[in-house]
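Below, in structure tokens: the form predicted alone, a single chain.
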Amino acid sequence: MNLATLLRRSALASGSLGAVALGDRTLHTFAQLERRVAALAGQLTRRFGLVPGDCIALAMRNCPQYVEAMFAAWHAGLTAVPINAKLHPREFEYILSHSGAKLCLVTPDLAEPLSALAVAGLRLIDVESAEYEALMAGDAAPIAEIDANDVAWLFFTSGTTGQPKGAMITHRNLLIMTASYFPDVDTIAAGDCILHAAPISHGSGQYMLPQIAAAAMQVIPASGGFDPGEVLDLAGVHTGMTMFAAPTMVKRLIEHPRAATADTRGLKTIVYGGGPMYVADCKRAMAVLGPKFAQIYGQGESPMTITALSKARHVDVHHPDYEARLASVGMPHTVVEVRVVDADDRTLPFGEIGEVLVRGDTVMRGYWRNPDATATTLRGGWLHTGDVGAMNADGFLTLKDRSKDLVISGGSNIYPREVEEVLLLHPGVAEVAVVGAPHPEWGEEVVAFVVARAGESPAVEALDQLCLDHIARFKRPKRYRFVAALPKNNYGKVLKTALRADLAAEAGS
């Protein structure tokens, strides 16, 4: 089943809807939409030559194009390849150049750096300009008849660790997320809405298909991206309205001056992901916005769809381990098996901390043009996920750290979020990232990068008792660095490994 019915069925039942929004303003029904996906496939097909399985790369900020460009791609039987708009254009040019794209739409902004680029035989076509536009106006192509083991959309990792690598994410993968999402995160009523206020090359753009699927309008901001006050203002012009947010945009939109006090009914759901929430900035959120959050576990191998805590676990205050439950990502999805592990892919006993892994119809096909690296991830039929975990009796699994995070001192295992999740406790610490440095004697030391709310100047010996009050002494940080903010990429996420290249620098001068 090609995924463009989606879209089809919904502009079948519910063709006057509105479909996609730029801000406050509708720009086109679910019919005009469906019209102009169709049209678009088919020039992709008939003007650029393009055939089913080829790669077509979108290079796009947040914009209304980017709904019709995806759904069009999948009509015509191509991949997708959506690619974060903030890259370096040495990363643009891998990725580009890797997957084979032979046609890239882009935004404006990114039109002249991309079109610099040696790839060969790519063109770029402007999504604002009056030749896109004129696409639009050709004869309406037929749904293309595929395999569902097809690569539909073609995600690549950010490659903290090395080059990309493109995860075959196929039109199965992306139908099983689909229906996953109803039992498991939350239900949509025709007419609702997402907010993509995250980007739509990831895991905000996934989630246009659930939405697309029950008749709900993709909602584009008119900033392009993340505006705390933009996203209050539109919660009080749309209604039903989901978001899917990182932990760090729920921190800085509950810190907005007017989070409190804005009218937020028309916001229905935040479906937060992509790192973690600690427990305090989850209860405060809840204490600001209401019961409006769920949260997601998932990666780009096996998209959106590995745990889901629901809102109603959320707020489930009475549960003997609700503090617990708070702490953790939740349950498997229903479509999904969830193992954790030894070193030697041996299940472990509840409770027990070791790698995550996954088996299900969500899980990739595999990393594109890479078998060895697919070999390794999906060694044995699972998913190996390279997060660290353990899971409990009541099936709720609770991450401790991404493998290489952990912290081994003097033998012992130090999983950072742990240490975090104390600091934070100290009302004077905004922000704080754990991380490892080497040590002579005992191989790594804990160090506690901490970031200090406005106005406030933690004692480090306040930190070293808290830490005394709540884990064991081993795990203290044996070094605290000040710092006004940590490093992060473009999706909320702190790069330790950049942390991490600061204390070696530091070491070696």
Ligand code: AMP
Contents of the next structure:
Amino acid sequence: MNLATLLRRSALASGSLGAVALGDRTLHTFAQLERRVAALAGQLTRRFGLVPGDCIALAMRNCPQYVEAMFAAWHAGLTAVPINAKLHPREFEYILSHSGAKLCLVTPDLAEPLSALAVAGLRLIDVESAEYEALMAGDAAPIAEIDANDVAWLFFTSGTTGQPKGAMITHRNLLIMTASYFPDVDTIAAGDCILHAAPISHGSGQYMLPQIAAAAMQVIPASGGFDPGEVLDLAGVHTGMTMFAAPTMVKRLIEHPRAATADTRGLKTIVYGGGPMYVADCKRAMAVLGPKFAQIYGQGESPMTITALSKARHVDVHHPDYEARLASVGMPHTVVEVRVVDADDRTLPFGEIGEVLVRGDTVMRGYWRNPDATATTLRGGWLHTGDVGAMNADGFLTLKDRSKDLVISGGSNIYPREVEEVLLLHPGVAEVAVVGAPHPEWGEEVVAFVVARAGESPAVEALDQLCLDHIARFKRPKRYRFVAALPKNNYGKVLKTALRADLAAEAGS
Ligand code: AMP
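Mind sharing the form predicted in complex with the named molecule? What's above is the form predicted alone.
What follows is the whole complex; the chain from before opens it.
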């Protein structure tokens, strides 16, 4: 089944409902959106000569056209290649060349930098131009017959080291992902909506699918990105609103001066994921915004579908394991198997720490034009996530840290997240990142980078005491660095590689 069928179905059943909005203004109903998509799909094949299986790149910041462009690509049987709008021109050049895309839809801000790139045979179309709008006047094309294992989305990983890899996500992967949203994450009613404050090229775009399937509207913020004040304003305009947010975005949202007083009844659900949510932060967020939170753990290679912690679990405060569950990433989605293994891929007993493996219909077909990486990552038929965690006897998975973030000091493993959770209990600490620094005697020593809350200056002695009260002595930081901000990538993930590089440079100088 072609993913475009999801839109067709909603257009038939709920054609008059709003499908796409810019801020508080509805732009298209479902019937209008489907017509635009079918017309655009027709032009992509007839005018630009694209054939099923070809790649079409989308170098766009969040904009209303994103929705129709993705669905038109699928309608025409093409592979969509969304590219994060904040990437460096060299990264654009690599992804555009590597994917072999012949056509690239761009927002005006990217038209000029991309036209300067040396990518052979690439044609750019500005989605705010008259040329683009004229494409909507063409004849509607039928939905292309595809194989469910055809690639729908070439998902480029955020890749903090080396070149990004393109995870080949098929129509089947995304359909099963869509189906699993409803039992495992949240319900959606026709007429609800999703606010795309995070990049559509990444996580937020995946959430478009269950929302379209349920005839909910796609709301693009007028700013095109994440502005906490704008989110609060839109929560007062729309109803049944969902938003996907990295934990760092949740933190910024609840720290907005109006967060506690704004009328946020329209904000139904915040699905967070993509990085660790600390227990103290999660509780604070629920205290400010109420029981609106659900967590997912996924990765580009198994989009948004590995485990989930439902809204109900977030408020199950009387459960004896409540704290531990809140610190976990929840239970495996109903559509996948998850296990934790040792270095030889043998399943470990409950509670033991190892690599997280996933198998199921949401797992990618492989990496685009990279058979070696595919063979390694999918060996034995299981996706090797590179994430480290432990499964408890109730089936809840707790992630520790990626193996490269583990600190080994004096032969003992120290999981930075455990130390970070403790330091965040201090009311004066806004953000923290713990890394290992080379140490001549211990191999590595624990260093904490701390961002203090405005007007606060937590004392090292108080932080040290907190650690002594909560965790083993050897895990506590030997050094503290107070910094104004932590380095983060375009998705709001803390770049521990940059922190380690700073420490290594210091040690070498
Ligand atoms: P990406 O493929 O760019 O979406 O990054 C996926 C990675 O983000 C995963 O492999 C995890 O390391 C991390 N991640 C995703 N969701 C969570 C979560 N809920 N908690 C902690 N880390 C997460």
